[in-house]
Each structure stands twice: as structure tokens, then as C-alpha cells.
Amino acid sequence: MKKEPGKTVNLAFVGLGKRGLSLLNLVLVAMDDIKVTALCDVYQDRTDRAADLVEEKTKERPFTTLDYKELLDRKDIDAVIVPSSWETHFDICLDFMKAGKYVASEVGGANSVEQCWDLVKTYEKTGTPAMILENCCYGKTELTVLNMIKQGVFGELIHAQGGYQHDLRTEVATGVEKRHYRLDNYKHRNGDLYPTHELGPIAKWLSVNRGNRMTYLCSMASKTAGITDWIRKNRGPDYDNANFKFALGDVVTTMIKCAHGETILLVHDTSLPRPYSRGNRLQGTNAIWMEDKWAFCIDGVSPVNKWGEYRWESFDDYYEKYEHPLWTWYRQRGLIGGHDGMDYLTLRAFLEAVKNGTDTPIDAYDMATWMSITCLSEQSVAMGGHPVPIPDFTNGRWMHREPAIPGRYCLDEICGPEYFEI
């Protein structure tokens, strides 16, 4: 399908719940080139409430549906939002690829490998691009560290980490009453549930799947106690899975070795009483950096005490200097949206792949390496920490993969001016 640039998008949605009816919103209040044609959801009433907020916006009343098959098939859909529960995603995504539709999945891990390979597969056979909506490729932080590592300030890379560290345990304990889908994958799985926050922006850093790839993992559960805990303490003895042993441990901790050398560290800690954070770090030949403590040092610039140390300087000494032009031209144009203004970008990097014909800047590859981590970290759980492979699912491309798109959106080059010009 080739869009004309400029032209509208009509764009479904497929998952209404809390996180679809947010990118719905913002759709509807700062995208003035995209029309919502049709609305789906497994839930009569979520379904009804989406639609009642596109009418009162829009003036028109998309079409709707319990089934989202009825959408294969419409003409008045170009591209699909696919905000649904975790373990949908992939086939919900490959129903609409076969389709010829553009397809955007929301975050969360894969239940196996095979599904992964099913959506290479189905990109490679159908030619139709799937991306998935990994809002933190697209923050103002991770960006200017890509643009400070595309300038040499770190050096040779070396070593990242960072974890998806968010206490949920409200949002997971109440999942029955609340039809939220976390809580069946914390009730049966044990692995890294949600890798994709912290790996989608070391991987654009690494260069993964373009150059470098992840060839092995190791991974490692604690025992389970927070979610019960914390039932048994809000809820009483009689709630729902009070007496419940869920599988996931409260802490899961996964090490992955790329192809040159270099080390990631992923932590999935959500069943815990903590302060949200994404725990960034990143270690090059010529300097660190670490999100928690806001700090950076870089090798023969930062200060050193009187025993010839080096002492942490704030990142923001360094911020306006490397500030990616894509967020020099946002804050220009001014912040829209949620997560302190990523969802609109991440929203608009799929829908202008869309309107140009163009893939998307996070390409099926990635979205299937990346969603692997989930059931990869599953079985190395399961093996006591045993080591993991990790599929190639670029069948050697990374060697050699063709150019990356030029564009405002772009993850693997920082492009020139004329491409951010207000």
C-alpha cells in the first residue's frame, strides 16, 4: 500500500482498554490527518465508550465490533493500533498483515519464539510493515544519549542496562475486577514479562540488528512474595488470589551478550514497594552514564577529587549541548501527550511511515528480537540460569542490512536539518 504524504490515514484501533482509549485520545485531540474508522474491542462497553468519545470529536461514529476480523477485509482502514491484551498481540498483527494493513502493536513480551519467527515471516512474505510502539526509543533522554553516542562521546561502547522497575502491585492484585491482562501472565510466567521499555533504546544504542545482534542470555527469578503481601495487607484473606502462589518472581534479572562483546543488564521489578524507574546506565571507553543518580563522567573532562577520582557531574551540564534534534524541534512546536510527551512521537514515527509508504523506523526485526527476550528469559528461568540462545531473526541480515530510512523519526542515524525545519 503507498500512501500519498499529506493524505488522511483511516486508522482502526483493536484493545480499548485504559492504554487504548489514551493513544485514542491523543489521535483525536493533535492528529488532524487521521480518521478513526472503526473501534474493537472484546468488551461491548469499552467498545461503546471509545466510540462515544470519537463521535463527540469528530462528529462521526466509527464502526464498531467484538471481532476484529470483521475489520480484515474494510477498505476504509489503512493502518491498525493494536492495544490489546499481551498474549493477542502477535496474532491480531499477522491477521492484519496478511490483510495489507499497517500494523502498531503495543508493548509486552512474546509467549514463544515460533510467534516471532510467524511475524518475520509474515513482513518478509506480505511486504506489510509492523512496528511495536516502544514509547521509549522515543524519549528526550534516551534520544540524546543516541545522539551523544552517534557523536563518539562514549567511546566503544561497552555496557548497558536498565529494567522496567514500577511497583504495579495495585494494578496486578486488583487485575479480576479491573479485566486487566497483567494478571494471568503474573499468575503463570516466570521470565522477564515486560523487557521492552529499557531494551528498545540499548538497542538502537548497540546498533542491534543493524551491525550487532544479541546472541545469548541468562536469566534469573527471585522467589514470589510481593503480590500476596500486598492483598493480604489491602484486600484481607478472602480477595481474590490471596492464597495464590504466582509463578512470576518479584525480581527477575537478565544478562545478554551481543555479537562484539558488549554486555546488557535487564531487571523486571514490579511487585515491590519502589519509586518508578527505568535504571539506565551505559558504559563506554570514554564515559558513563546513569539515569538514577541524573549523572555523567566522561574520561580527562569531569572533575576528580583530592585522591585523583573522578566525581559525577549532572547530566544536564551536557543536555542542551546533545539534545536531539528531534526534541529541539518538539519542544519547539511544544510537548502533546502522555509520557511526558513520547506517545505522540512513538504515534507519529508509525503513522508517517504510514502516509509515506515508507517501514517503520522500528521494523518487524526489531519488534520480534526484542519481544523475544520474554519467553527466552522464561526458559533460561526455568533452567536455573542456564544460557539461551537468541534467534537470529534477521537471517544474517544485521551483517548487512540496506540503509536505514532518512527521517525526523529515525532511530539508527541522526539526520540532517532539513528534516526538522518547523
The other form holds:
There are 2 protein chains.
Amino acid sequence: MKKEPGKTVNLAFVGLGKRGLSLLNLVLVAMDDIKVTALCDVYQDRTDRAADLVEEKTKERPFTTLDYKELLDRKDIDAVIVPSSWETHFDICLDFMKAGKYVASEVGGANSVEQCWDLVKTYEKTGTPAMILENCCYGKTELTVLNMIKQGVFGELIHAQGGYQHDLRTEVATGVEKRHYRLDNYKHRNGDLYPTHELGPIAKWLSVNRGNRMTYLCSMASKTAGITDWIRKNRGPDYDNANFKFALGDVVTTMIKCAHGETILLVHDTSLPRPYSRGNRLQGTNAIWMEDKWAFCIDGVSPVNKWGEYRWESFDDYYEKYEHPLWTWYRQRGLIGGHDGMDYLTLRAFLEAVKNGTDTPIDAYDMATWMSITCLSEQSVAMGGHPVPIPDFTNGRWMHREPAIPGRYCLDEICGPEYFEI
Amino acid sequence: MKKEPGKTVNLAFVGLGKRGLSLLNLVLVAMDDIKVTALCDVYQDRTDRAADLVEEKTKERPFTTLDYKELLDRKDIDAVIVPSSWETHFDICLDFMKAGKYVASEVGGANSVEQCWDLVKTYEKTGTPAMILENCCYGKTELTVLNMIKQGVFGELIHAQGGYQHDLRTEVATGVEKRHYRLDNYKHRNGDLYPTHELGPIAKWLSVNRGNRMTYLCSMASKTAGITDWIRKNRGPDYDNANFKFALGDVVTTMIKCAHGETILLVHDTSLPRPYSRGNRLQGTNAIWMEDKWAFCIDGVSPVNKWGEYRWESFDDYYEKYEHPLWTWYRQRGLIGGHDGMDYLTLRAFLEAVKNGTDTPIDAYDMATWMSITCLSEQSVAMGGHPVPIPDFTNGRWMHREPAIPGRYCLDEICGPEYFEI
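Following the display of the form predicted alone, present the structure of the form predicted together with another copy of the chain.
The next block holds the full complex; its first chain is the one shown before.
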């Protein structure tokens, strides 16, 4: 699997909806050392459009197929990006791992604990690395906070919060006409369907799977009303699913306990009107940070009011002072691509691992652990908030694994022979 | 029990620490129609100081005692304010109710579900009204939001959040020298010790006990580190409790489900450095409000960004537009007393009930229900987040009780013969 540095990586995509196309574009525009050799989706118009795009940029038309299994044995594929529907992530990734090809899954949650175990066992048996492309781990804000933690600013960590809080009513409600995989999940499942945007960074902050682990969770779902309300208001009573009783609660709250006593609070909130927010919050014995308020308070330093009680400070000064070295470098060279530049860093972290034949910075254990929260949350909701244990997918290795947060990231190819510990 | 309007109310205080003294002062400064006839505390220096204060203002020295039972049969007491330690609230209130005297307890949580039932049964048997002095129900912000709900701005209500988030490290850590009752609770109990400042207003928003009710909860507590950390940093290793292992987790999170599917999230966070915040948030099918960010978003009205996603608006304009009528009146006449004026409204709501011989706007059922959350939360934490049922203290009456939110409040004495539905 080890690639010579500098050599081109042959890359395939399985899943070419909106997200897949966006990642493909990023590769085509910004990565000369990556060659897109194969494209797959279940819809031919998508593979056609994507192949056109590649051909337009590179003058070479990649292989296309509607069946990803046709890619498994191809010699011109080193690694595969999997931005397919949520429920297909595991099957596709596992098949490629067995075929010896690095895989990077887009984010989402698991449907069963068993498929998370299958991922880990396949990884252990084949030695083929996998990665979940959790771009928020590479967000500037999330990495700044990670840097502050490492420098001791928060003291002992106690509690973290976050959420996927995104008004997706249009996307879900129009899911039939837009062929969006979210729709079926919202119709039939009730739990935190999409936890990793906030949980990934939090897991890295709290050293989950590297000296710490999540032990159990409790989830609660509110009533469901938002999607139906949107359909009736915007499309009328005869539109798709206008009379379907959606299973997913509009707001799903999940509490998680860690082995070292920290608590994590997650909120899934995508069926009601609201601005986008990951709503992060972190508290330690020495400081508190709130993303929504963009505010910070540090013991013994922040100003006090007339009663001697702390007042919030703007996070701006700290944001500048504690910028992560990776971001300082990245900002100076100019950001690339979508989602404020973090997509590029994430995809590049995966591709650097492929090029260097190393493991991924967000590995199969992380992927299994983070994605398992979805089905565990469903179980807890189904049992009225009953606590559900979170498996130790490392089988004890978490106690000894090196605290690489979120892993050793080689930037050889893009900024000279420097290594950043991110 | 019915008092003639305009007649003076004879009032006693049991509990004259910082809070009791503050309420006593409010009565002395702002209420000509209330006569303070008796004072009680377990510490004589407190009763002496309070009696001096009354004598200085009124030229009459009230009766004082260290044993509240000496007050039970006195004819010169119509009503009693009980700002005593948390664990004595119920015993004192029940004894006065049996003696036919209106009681108003300061806020806090229950130690057992049984004492909540005792309160309700005593109320039903004696007919003597009780009230929990939850001043946040009368906060300007909370009443503005209530007014918005009543005017349909939020649409169907789905989810509410709030917290008691207050850096009390100094108060708790110096509890021995300051004789503060919080200390023992923090040393020995683990749960949401103080839920009503956020839960009271939320319960009124969601019509709890008047067409809705809370059915069960799950609680999770983080590790405990904050108080000990403060003691060691600020008082050194030989100070009181420097080596005591405090039971209370630094951050306690509680999820509550309502009969009509709404969820409530509570956070108790008082052992770490932070600015004060009740962190309220309310979401419906039509709008979301966030107190910490002082932001609002309403479907079809708020501005959108270039991707068509909502942007936050400042809450300022809505805050002015939807001011509650009670607050319009109160603001125009000039606010009185502490906590941004809400203490006065709360205490006055109780005293108006006494004067008119009516029930209290936050009654024995509300008091039992809200205070029960503390011991139920302890049970859930002790069982690793296991769901715990919340009793129906109304025994079914909640389905039919008039939706007075938070009750009919007579302002005859202070602003003419008008009644405000608040």
C-alpha cells in the first residue's frame, strides 16, 4: 500500500450527488497529484455529469459505472471517496477495504452497532485504513479550541456541548423530487441521525479513543411537527408525504458520559426554522467558551461586573492568539475550497495518508465510535431515554493509543517537509 | 382567610440570611400596606439585625424567635415568607399551612417526592394556598416570551432549554464561615439542585399543570472538580473541605419529556468559572429564540444569507414590540427593588393573593412539580441516567385546570382595579 512520495494517487468516487460533486471539484481544481480514474453512482445522469466535469478539466474520461462492485478489482484505483447515501456507507467501505483500497466515508450515522464492529474487524484483519471525512475536525474554530486545550487554557476539561442545528426542511421535504437519501431516514428513524459534525471535534478535544472513551448515552426526542408543517405551508396538502407521520423528533437531545467523568451534550435540530449553528461549548476548571455567543471567559483574567461576577469577553482576541499552526500556515498560503476551507484540509489529510501509506488521522476506531452514536441514540429514544452502553470498539487499546489529536498530518506535498501535529 | 381589600397584611419571615434580608427590605421600602410582625432565624444575630431594620423603618420592633413553631398560633400573622435553607422549606411551609397561614417559599429543590406529595395533600386538606417565589417567572424577558407564545409567534412549541448557570464557587467554598446551606448540599448530593429559575418560566410557557404535564426525565452529572480546584487555588490545602470529595457534578444536565411531546433541557452549572446566564432557548414550528445570543429567527420573516439560510436577528426589536402588558405598566411607574425589578412583582403577586383571599398564581401543584425535579434528577443520576417518571401531583386535574399563565394577578392595590392575565 505504501506509495512513493510525490507519486500520483488514483482516486475513485462512489456517490456523486451534491456532496460528491463538490469534493470531486475540489480534487480537480486544487490537487495536481490526484488522478480521478473512476466514478460511480446509482443514477447515470450523475455519473455522466461528473465524467463530463473530469474530462473537461483533464481531457481524460474516467471509467464510470452504476455498480461499485465493478471497481473493487481495478488496478487503477488506490483510494475511494464514499459520499453515498448514509445507509450504504458501511457496505461500500468494507468491500473496498477487503480489496485493499483506502476508503474515506462521508459523514453520517450507523444503522446498527454490528456494522461498526464489522468496520473495526475488517480494518484489523485487512490492515486497510479507513477514515470518516469529518471536516469539522479541521474547522478553524475547532482547531483553535484544540490548541487552547493543549496549551492548558481550559484547565481540566469537564463538559462539552455541540449540535447539528441546520434548517433542512426544504431539503428533506423535497426529498422525493431531489432524490435525497435524508428523506427516508426522517420518515422512519428517531434518534440523532447526524452527530459527527459536533461530536468529532469534541471527541478529539476529550481524547476519545486515545486515553479516554465514551461509556454510555441517554437520548430524548421531541414531538415531530416541523417537516409536515413546512410541507403544508409551502407545498400544500397534496404534496409528497404531506400526510405521512414522520418518525424523527424535531429536536433530539443526547447526553454522553466519558470514562474520565466528562459529559457531552449533543443536539440534532434540523426540522424547524433556524440559522445554522454547531452550537459548540466547552467548559473546564479554568475557562468556558461558547460558539453561538462567540464569547469566552477565563478564571482570574476576564473582567468582572460590580458584584464581582465574570463578564463575557469576545472570543476574537483568543481566536487570533491561539490560532492552530496548521491554520496559520493554511491562511497564509490562501484557503482552498468549500466550507471555509476545511473540506480541503480534511480531504488532504486522507490523501496524504494514502500517499505515505500511513494510517488515517481519523481512523476506523474513531469512525466506528462516532457513527455508532446514531443507532445507540435510536435505541435510547425507543426505550424512553434509557441509558445505552457505548461499546469499546478498540477492545481496550484506547488506554494506550498515542494521543495524536486528530492525528499526525503530513503536509510534505503541499508545504515542504514539515509535519504538523494536529 | 379572605382579607378586605385595602386592609394591612401582617407578615412574618422565617429565614433571614442574605435573601431573607433582601426581601424584608423590599417590603419595608416599598409596601405601606404590609406590616412585618414577626421574624425568625436559627441564628440570633440575624433576627436581631432584621428587627433593628424593621424598628428603624417603622418605629415598632417585631416579635423575634429562633423557633418558627412559636409563630404558628400567633394571631398577628396572616402570611409567612420562608427564605430558609433548602432542606427546611417543606417542613416550615406545611406547618404554617396547617395553621391556616398563607406561605411563600423561596426557591430550591425537594429532597424527596414524598414531601412534594405532603405539600399537595396539605394544600388540598387545609385549603391554605402556598406559593414558590420563583421570581424568574416575572422576569421581563420571560414574560415577553410568554406574551409572544400567547400571540402565536412561535407556532406549535417543540423544545425549550434553560439553566442555572452561575459561578457560585466562592459562595459554596466559603460556606462554613458564611454559614451557607448550599455547602452541605454540594458535599452530599448529585443532581440538579436548583432547577426552578429556568424551569418555572418554561413550565408556564408549556402550560405545565394546565393542559400539559412533565412525564419523565433523565439526568447526567459530569465529574466534580470545580469547587476543590477553587479552594486549592484561593485558600490553600488547609482550608475547610480542601480534601473533601464533593458529590455534586460540576455540570448536571437533565432532559424532560412532556405529555404533548415537547422536550425541556435543563443545565445546572455552578461550580466552574463563568458569567451568569439562565441560557433560555425556545423553539416552535415558527420561530427560535436564544437568550445567550440575544437572537431571534422567525420563519418567512427573518433575513436569509446567500444560500437562502436564515440569519439571526437581534431580539431587541421583538423585545420592545412584544413587551408584556404587566411590564409596560411596571416600567412606566418605575421598577422597584432587586433582580431587575422581578422580586417586587413576585412578592406582590403573593401578597395580592393574601389580600384578596385568592389562590396564588404559582400554586401548590406547581411548587410540588417544579421542586420534585431535584430529587428525581438525583435518582436518575444515581442510576446512570435511567429515566425516572415525574408524578402527576394534580392527580389528573392538569387536564382541566384553567390555563392561567402564570395565574390571575390582581394589581388592585398598586395600579387601580385592573387585572392582568400573566
